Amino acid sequence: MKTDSNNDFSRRKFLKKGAIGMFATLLGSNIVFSKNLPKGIVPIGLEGDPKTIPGKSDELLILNDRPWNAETPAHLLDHKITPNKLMFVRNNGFAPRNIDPKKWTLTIEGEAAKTKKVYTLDELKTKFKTYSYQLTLECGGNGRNEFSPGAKGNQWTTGAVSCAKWTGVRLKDVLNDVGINSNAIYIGYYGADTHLSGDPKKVVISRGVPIKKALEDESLIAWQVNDEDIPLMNGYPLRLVMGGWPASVSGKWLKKIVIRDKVHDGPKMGGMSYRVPKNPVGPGTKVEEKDMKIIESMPIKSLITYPKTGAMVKGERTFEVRGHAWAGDLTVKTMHISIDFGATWQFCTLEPPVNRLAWQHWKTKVQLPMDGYYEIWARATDSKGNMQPMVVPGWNPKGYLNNACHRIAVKRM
C-alpha cells in the first residue's frame, strides 16, 4: 500500500482487492455478511496497515510507507533508554541499499573550511576519541495531529521522540581537524538516501545548525546506538546526532558536512520547512516566508508512559504514574500531574538528566477518590520557567512544536 503524508489515514480505510480472506484469517473468525461489505471498507477491528518496518517492532504505528514514517505508542516508551527497535522513524526519502561500511566515507568541506578532508569510517573510529551520550531526539512535527485547523504532513500524536545512548566522535573534533575559518556561520549535512522521485542527483534533505550548536560537546557523528550498529532506518552506518533541536538536523546516512559562511540553504532549510511564525498568528492564517523563523531549541514537553491510556484501576486505589520530560537545550525544573482536569496539580519526583540533552524521568503516586472516569494530565516546567500549556499552543502553518500537556484516560472500578 502506497501512502502519502497528506492522506495517510483516509487511505488506510481501503482494502486491497481480494483481502477479505486475509482479514478473516487474522481475526480467527468468519466475517459474517462479508458479501455486503462495501468495496474498499476496512473492518473496524483491523483498521490499520499490517506492514512492519525492517528492524523495528511491529507495535510501532506506521503513518507512511513511502517513505517510512512511524511513531512509538507512549506506553512503549517507558524504558529509561529507548530500545533500538522502539525508536521512531522519520525519513524523507528511501534508505540507501547495499551499504558497505568498509567503503563508507565522510567528506568535510565548504567555503568556511580551511581545507577539504575525507575520512573512512575506520579513521573516524581510530583517529578521534569516542564519546557516548544519552540524547533526546524529537521530530519537530510531533503532536501535529492536535492542531486545528489541521496541518499537512505526517499526523504524529506523541510518539515521534526517543532518548537513546549514542556513541561516536564529537563533531567539533572532526571540524577542528579540518580547520574552521573565522567566517564560519553554519554547518550543513548531506546523506546517501534517495529522493522519492528516484532521481539520484536530487537531494532529499540537507539541513544544518549554527556553528555554535555544531561545536557543543554533545553534537556527535555517531555509528552506534545502545552499543549496537545504528538501525538502517535510523541512519546506518553513520549519522549526526544533535539532541534538543528538531531531529531533522541530525542527518542520517551521513556522507558530507559543509562548513558554511552563511545560513545553510539545502533542501528543507528554506520555505516553510521546519519554520514557525516569528510572531503569533490566528488559526488558518497565511504566513509569508519572510515572517517565518527556523526552529532551533525544542520546547518543554513531557510524556506519561505508565499506565497505558485506557487502564482500568481495580482494587488498589493508589498506583504509580511515571514518564519522561525534556526541554530542548534547557533542563526540566519541575513536574506536575493533575487528575481533575487541571483544577489542582501535584508535584512529581523528578530525576536530573544523565547528561545534558537527555530526557529526565519522573514519577508519583496517584489516588483516585471514587469510581469513575479520570484523565491524568502531565505538565513540565523548564529551567527558565516556561510551562507546558494545557491546550495546543499557538497555531502555525506546518503544525510544529505542539507541547500541550499529555493526557491519558483511566477508569476506577
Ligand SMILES: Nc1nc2c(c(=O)[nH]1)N[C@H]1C(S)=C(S)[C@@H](COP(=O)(O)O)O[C@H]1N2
Given for the second form:
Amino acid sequence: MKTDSNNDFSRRKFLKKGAIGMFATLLGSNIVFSKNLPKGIVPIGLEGDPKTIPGKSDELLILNDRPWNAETPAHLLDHKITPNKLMFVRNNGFAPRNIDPKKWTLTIEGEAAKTKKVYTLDELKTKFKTYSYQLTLECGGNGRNEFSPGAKGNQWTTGAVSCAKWTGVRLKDVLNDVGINSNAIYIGYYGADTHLSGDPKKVVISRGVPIKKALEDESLIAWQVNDEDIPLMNGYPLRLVMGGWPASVSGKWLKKIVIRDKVHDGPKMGGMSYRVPKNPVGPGTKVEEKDMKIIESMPIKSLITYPKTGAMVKGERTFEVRGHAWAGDLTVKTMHISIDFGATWQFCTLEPPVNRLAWQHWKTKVQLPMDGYYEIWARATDSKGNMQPMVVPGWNPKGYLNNACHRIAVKRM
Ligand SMILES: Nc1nc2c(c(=O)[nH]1)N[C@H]1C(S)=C(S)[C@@H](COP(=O)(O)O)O[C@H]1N2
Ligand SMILES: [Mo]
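Return one more block: the form predicted together with this ligand, after the form predicted alone shown previously.
Up next: the whole complex, starting with the chain shown before.
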C-alpha cells in the first residue's frame, strides 16, 4: 500500500509540473518561482487583473475571476439592444491570447460533410452574404442561485442574458458551401480557448445543435456585435450565435465546425451538462444519465429593467415599469405585472420582436395606493400558453432553466 501511495504522490507531482510547463508556454515566459506555486493556483497572467474584465463595464457582477464569469444587474439591461460592455461573460476556460485576425481560420469538416474546407475571416466576409439579427443569448444556468438544494457552478441570479445585434454570415450558407450529406443530424463547434488545466490538447467545451436549428436563417457565424468587433471575452474574432437556445451552443473563438452523423458528443454534451431530467424529479434526487435529455429551446422568461430594485417612489406619482421578455424559439404573447404579490395582475404593452429570436420590450404605468413597501412581479406568457411560474420550477441536478417571475422591491414614501 505504501508503495502505491508513493507512486500516486510522484505521479501527481509530475502532473503538476507538467501543467506549470504548459502555463509557462501560454504565458510566453518562464515562471521563475514555479516550484513555490501552490497546487491549484492558476497564474493571474492568464486572465489579467482580477478586478476588471478586459473590455467590460466594471458594473458587471463578477462571479468568478479565473476563468471570468460575470453577470449584468437587471437595471443595466434596460437598453433595447444590450451594449457590448454590458453583455454577460460566461467562460469555461481561458480566453485565447494574442489573436491575429488575419491568420484566423475556420475549418468545416465531419463524417457528414461532403468535403473539408478552411476559410479565412476575409473569405467568410467576402464570399457570403452578410446578415444582422438581434439575438437573445441566455446561459442555461441563469437563475441557478435560487435552486434548493443548490447546484455547484456560477451562482447566476438574473443577469446571464443579453440581446445584442450580431452581424455575420448564415451558418447554413457556409455549411451548404462545404456540402451536407443526407446523413447529417447534428453540428458541433470547437473554439480556441484553453482548458483550466493548461493542457493545450484538452477541449474546454464543444457543444452543438441538431442540423435543423443549424440551418435556420438566424443561426449566424458572427464577427461583429452592435457594429463593432466582438469583445474578446464574448468570442473575438468569430463566434456562433444561436438565439433562443442555451447560450452554451453559441461557440466563442470559433475555429472549427463538425457536421455529424450522430448527436455531437464533445465535452459538455453528455452526463449532467446542459441536460435536465426527462421527467420531473423531487429536489435532491440523484438522476441517472439515461434519464436526462439535452436542453433545447429556452423557456418563457422576463426581466424588469426599470425601476431598479430598491427604488423610492414619491407619493401618488405614476411611474413607468418596463423590461424585456423572451421565449426561446417561440414568441411572447402577453405580459403582466402584479404589485400585490400576485393577487391581481395588470396587462402590459408588449412590442413584437424586431426579428425572430430577439427579446420583446414591455411597459406599463403603475401607481401605488398608499405609502409602504411593495414588490413588483413580472410574468410573461408565450405563444403556446406557457407562463412563467411564481416559484422556482423543476429542480434538476445542475440548476438549469429557472424561469421564475422576476421580483423587484419599491417603496412609496
Ligand atoms: N469556446 C467557448 N464557447 C463558449 C463558452 C466557452 O466557455 N468557450 N461558454 C458557453 C456558454 S456556457 C455560454 S452561456 C455562452 C456565453 O456567451 P458570452 O460569454 O458571450 O455571454 O458562451 C458559450 N460559448
Ligand atoms: Mo452557459
